[in-house]
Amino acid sequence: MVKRTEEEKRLLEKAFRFLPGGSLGNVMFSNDDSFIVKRGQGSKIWDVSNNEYIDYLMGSGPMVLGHSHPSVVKAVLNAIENGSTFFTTNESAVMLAEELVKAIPSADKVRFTTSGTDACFQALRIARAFRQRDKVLKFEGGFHGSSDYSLMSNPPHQLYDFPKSEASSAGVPRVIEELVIVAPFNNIDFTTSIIEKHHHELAAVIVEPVQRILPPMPGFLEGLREITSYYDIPLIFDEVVTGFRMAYGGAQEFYGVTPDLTAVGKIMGGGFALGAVCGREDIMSVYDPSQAKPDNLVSQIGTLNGNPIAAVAGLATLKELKKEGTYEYLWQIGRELRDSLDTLCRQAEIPAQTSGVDPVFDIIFTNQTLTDYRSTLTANNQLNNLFRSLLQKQSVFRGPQKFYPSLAHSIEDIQYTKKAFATVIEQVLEFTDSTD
């Protein structure tokens, strides 16, 4: 049993007193599982009570090198002596923009933001300006941050007939439902029929190449590229998660499908607040007053856009990722963890499976085939929460969803995690037996 010091108990009380739900809005657990992070190093984090955890949340993905990586720390410390932000073009931002253009197949130009949410929002805005149309198509259950447009049918409260969308959060104007239509992920025939019907009013199609933990079926992304190209509709890849994780050039490099615009964040900022929208020069020109017409010029201003501290952290991270064997290792340890979980569940006859791609995956407690959001509704969320809670008691930390392997996870970390999996799956089996 994890022990909590009086100091951490007091901090937890303050968290629930001063923060809604006691959290930052990202990770919300029960009081019994809540803790306050004190520090992180490599693959580990420690709470205020000095309990150590192998971390698979990894800041929700950006810490692909691990916490406090020496190269990133050194770069940031050197940079901060020269100023933390300037609100004007700076050397590090220019260098990072150049590297993004080299790395990302769809990138001709780059505009920085401070988050993946804003990068997706900006991608939609410039597509609307470029196409001079208002409606966008997204996929049911797809997550593109917390803007009004992204929080449509993510997840839906009701399963309407496609392509009707539904606001998934209070505070989103109902009128947005008229501007966003939704399609089922991985169903290219259905999606094509929707696009054919609405192509004249669509500004863009936005998709996560791997939707949460659902990989694309063969031909799906290729089909999207074909139908959007046919109607000259900008295709946006939300690569906030997959960018620089599946491959150096992201999912578009891995799958060989190039969109028109790409939203990136997380890894490219090295753990600091940074995102970017990258894309075709003609679409990106709507940001340029010297090229855009008055009716399609887009204003985009942000105090910390492209700030030099985040830029140098990103540059240091990307430099490490270009080293030989980086992605082979990331895929290898992810596969080893997935194989372990799948084998344990199969042997225990627990209806569960891993889903996703090896560098980012999750366990889903269902034996049904997973292809789209509605297929995930067959999952037993009670078992998922139990699994996560029990795993944390084994000093292995996973967020509400997804395992994010990192280059800092050692072979010893993987072996310990596999033993923890075995213990927890046995406990889950005992729970299911007791409730039958």
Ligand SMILES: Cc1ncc(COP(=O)(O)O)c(C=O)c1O
Given for the second form:
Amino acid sequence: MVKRTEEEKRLLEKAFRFLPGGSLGNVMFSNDDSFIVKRGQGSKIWDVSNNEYIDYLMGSGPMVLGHSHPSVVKAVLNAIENGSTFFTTNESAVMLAEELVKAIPSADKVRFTTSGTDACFQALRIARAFRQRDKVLKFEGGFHGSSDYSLMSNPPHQLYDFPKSEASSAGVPRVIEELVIVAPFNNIDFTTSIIEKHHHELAAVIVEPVQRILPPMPGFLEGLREITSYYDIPLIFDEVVTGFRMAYGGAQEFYGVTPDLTAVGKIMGGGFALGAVCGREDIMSVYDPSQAKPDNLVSQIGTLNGNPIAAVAGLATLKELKKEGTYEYLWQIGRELRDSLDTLCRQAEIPAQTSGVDPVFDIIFTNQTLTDYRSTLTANNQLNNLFRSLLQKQSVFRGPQKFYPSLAHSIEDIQYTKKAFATVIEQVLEFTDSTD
Ligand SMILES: Cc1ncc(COP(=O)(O)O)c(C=O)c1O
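Hand over the structure of the form predicted in complex with the named molecule; the form predicted alone is what we had up.
Then the entire complex follows, led off by the chain already shown.
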């Protein structure tokens, strides 16, 4: 049993008193599982009661080098002595923009934001300005941050006939439903037919190349590229998760499909508040008052856009990622964890599987083949929560969904985690037996 000190109990009480749901909006567990993080180092985090966890949440992805990586810490400490923010073009942001253009196949130019949400939002906005149309197509269950356009059919409360979308959060104006249409991920024929019918009114198609933990089926991204090119509709890859994770050039490098615009965030900010939209020169020119016509000039003002501290953290992170063997290691440990879970579930005859790509994956408690949002509805979420909660009691922290392996996870961490998996899957089996 994890021990909670009086100090942490008091902080938990304060969290619930001062923060809605006691959380920052991201991770909300029941009281029993809630803890307050005090610090992180490498692959580990510690709560206020000094309980240690192997962390697979990793800040929801940015901390691919691990917490407080020495190169990032050093770069940030050096930078902070020279000013925290300027609201005008700064050296580190220019250097990071250059690095993004070198790394990301679709990037000719870069516009910084302070989050992945804003990067996706900006990508949609500049596509609209460029195409002079308002409607966009996204995929059911796809997540592109918390803007009104992203929180459509994610998750839908009701399964409508495609392409009707549904506002998924209170507060999102219902009128947005008229501006967003949805298609089923991985179904290129159906998606193509929707695009063919709506191409004249579409400003963009936005997709996560790996939607949540659903990898694209062979031909899906290629088919999207083909149909959007045919109709001159900007294709946006949301690489907030996959960027610099699947490969240095992201999912577009990995799958060999180049979109017109890319939204990035997480890893490229090294754990600081940074995102970016990047892409084709002609589309990006809508930001440039010297090039854009008055009716398609896009205004984007942000106090912390391209913040120099975030930019140096990003640059230091990318430098580490360019070292030999990094991606091989990330894929290798992810595969090892997945193999272990898949084998344990098969042996225990628990209907479950891992899904995703090795550098970011999850366990889903279903035997159904997973291709799109609707197929994930067969998953037993109660078992997923139980699995997470039991794992946390073994000092392995996953977060509500997704394992994010990092370069800081040592072989010893992986061995420990595999042992924890074995214990937890046995407990899950006992639970399912007891409820049969
Ligand atoms: C695919 C994807 N896009 C966009 C976002 C939003 O990024 P941020 O949380 O930085 O606003 C997320 C966040 O997890 C994401 O997973």
